[in-house]
Amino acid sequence: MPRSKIAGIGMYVPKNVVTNNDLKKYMDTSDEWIQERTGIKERRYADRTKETTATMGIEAAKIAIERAGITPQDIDFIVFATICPDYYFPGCGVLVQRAMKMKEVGALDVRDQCSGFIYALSTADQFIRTGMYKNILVVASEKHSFGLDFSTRGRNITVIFGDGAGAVVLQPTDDENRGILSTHLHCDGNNAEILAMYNPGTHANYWTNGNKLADFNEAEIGEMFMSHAMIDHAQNFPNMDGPTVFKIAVEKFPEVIMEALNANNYQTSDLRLLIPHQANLRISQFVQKKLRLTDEQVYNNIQKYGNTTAASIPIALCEAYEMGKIKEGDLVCLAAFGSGFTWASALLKW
């Protein structure tokens, strides 16, 4: 059974740079406050009308496909990870197929939030290993900026997120020194509501800070999908209990990294590079210290892009590759933790 390898990788970030000081125009915050809590200095925001989640993903895909030495017509399956789709439905995968004039291939959309890229990569890996497909395009793209609360009320979340996209092309390989060694996927829904965007949705409850606030009354049932009451309670914006997320993340991140290493008989000292999902620089630093990794073994770029959720790992992986931090045969670990809660890791030989 062949392994799957990353044959090509690409990334795209919008040109519009938004600094911490820029956010002071909309909310009570400061550069010092944001950097102290997140490590973020700036992020990118997509053009409001000319760029979408799909179009950014397409730009990253073009680079990945070219680097793989193939054309869009060679792609035989698409896996697209995002929490910010262009439309409520259909998903972004079909939009990529249409825009890139591909054959009538299958397209799968993945909704696993910050863990989305690893979940998508794992799914594509299984298709390659079984021989069902030969050239799979995996895209992760996010346009958070259009759905954030630009007020002091929403600053704890808004200051964290940015826009961008990353993509890889997976192909089969018989080379024992290359390819995805294993992937490890987990979830625990017990705390699903403490990091969530509740509406639009099909439930019939108000939520605030992860707790049920009140049932809808009969007069509001007819406008349950999106109502004035939801807007009044800021239910159309993301919600996060930051301290609880941090506490669980710093527990699950090291666990899933070690799971990948142990499954393949490696130690942390064997790692050339760990690329964590760019959730928060403080989380990454905590994990690095706990696993006793050197600065050279961990790659972070949240300082300049913010948290691009599913897109953060392929963006960081692409940058590390372009900077020469990864060479053929190097052991690389990808790890993520996010809403759901979901967490995941992938271990690969570059």
Second form
Amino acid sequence: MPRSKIAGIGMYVPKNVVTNNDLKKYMDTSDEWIQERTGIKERRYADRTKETTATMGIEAAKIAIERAGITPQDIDFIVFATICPDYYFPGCGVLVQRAMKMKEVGALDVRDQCSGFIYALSTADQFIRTGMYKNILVVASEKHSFGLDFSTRGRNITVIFGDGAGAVVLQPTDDENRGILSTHLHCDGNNAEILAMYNPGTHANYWTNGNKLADFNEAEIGEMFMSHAMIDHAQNFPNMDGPTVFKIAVEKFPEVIMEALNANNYQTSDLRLLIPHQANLRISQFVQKKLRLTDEQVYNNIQKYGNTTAASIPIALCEAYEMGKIKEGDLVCLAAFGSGFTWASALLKW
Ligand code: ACO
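Right, and the form predicted together with ligand ACO of this protein, after the form predicted alone?
The complete assembly is shown below, putting the previous chain first.
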């Protein structure tokens, strides 16, 4: 059975740089608070009217496809990961197929938040291993800036997120020294509401475990997907219990990285590069310390781009590759943790 290799990689970030001080125009915050808690100095925001999650993904995909030495017409399957889709439905995959004039291939949209890219990569990897497809485009893209609470009420979340996209082309390889060695996917739905955007949704303000989300009267709730009351309660914005996310993230990141290494009989010292999902620089630093990895073994760029959710890993991987930090045959681990909670890792030989 062949393995899959990353044959091409690309990234796209919007031109518009937004510094921590720029955010002070909208909310009560400071550069010191943001840098101290998250490590973020600036992030990119998409052009409000010209760029969408799909268009940014397409820009990254063009580069990945070109670097793979193929054309969009050679792609035989698309997997697209995002939490900021252009439309509630259909997903972004079909918009990529249309815009890039691809054949009438399948398109799958993945909803696994910060772990989305690894879930997407793992899915594509299975299709390559079974021989079903030969050129799979995996895209992860997020336009967070369109859906954040820019008032002081939302400051604990809004300052963290940024926009951007990354993409890879997966192809089969018989080379023993290259390719995706294994992927490891997990979730624990017990904390589904700890980091979530509640609306639009079909829960009518009761979580699936029967607990009430907020005190609305029946008239306010109605039977609507989205109501004025929901907007008044900021349920159309992401909601996060930051300290709980931090606590579980620093437990699950090392666990899933070690799972990948152990499954392939490698040790942390064998790792050329760990690319953690860029959740928060403090989380990455904690993980690095716990695994006793050197600074050279971990790549972080959240300082420049903020947290771009599913897109953060392919953006960081692409940047590390372009900087010459990864060479053919190097052992690279991708690891993510996010809303759901979901967490995942992928171990690959570049
Ligand atoms: N600027 C200034 N003050 C702020 C801001 C802000 N942007 N945000 C919150 N504060 C204030 C709060 O209002 C609070 O003030 P108070 O004490 O007067 O009530 C104080 O700072 C502390 O608030 P906390 O929410 O307790 O802040 P905490 O110290 O926990 O830091 C943070 C928040 C950075 C989110 C932290 O919990 C954290 O790092 N969590 C990890 C979660 C994370 O990184 N998520 C990333 C996205 S999810 C993912 O990718 C997995």
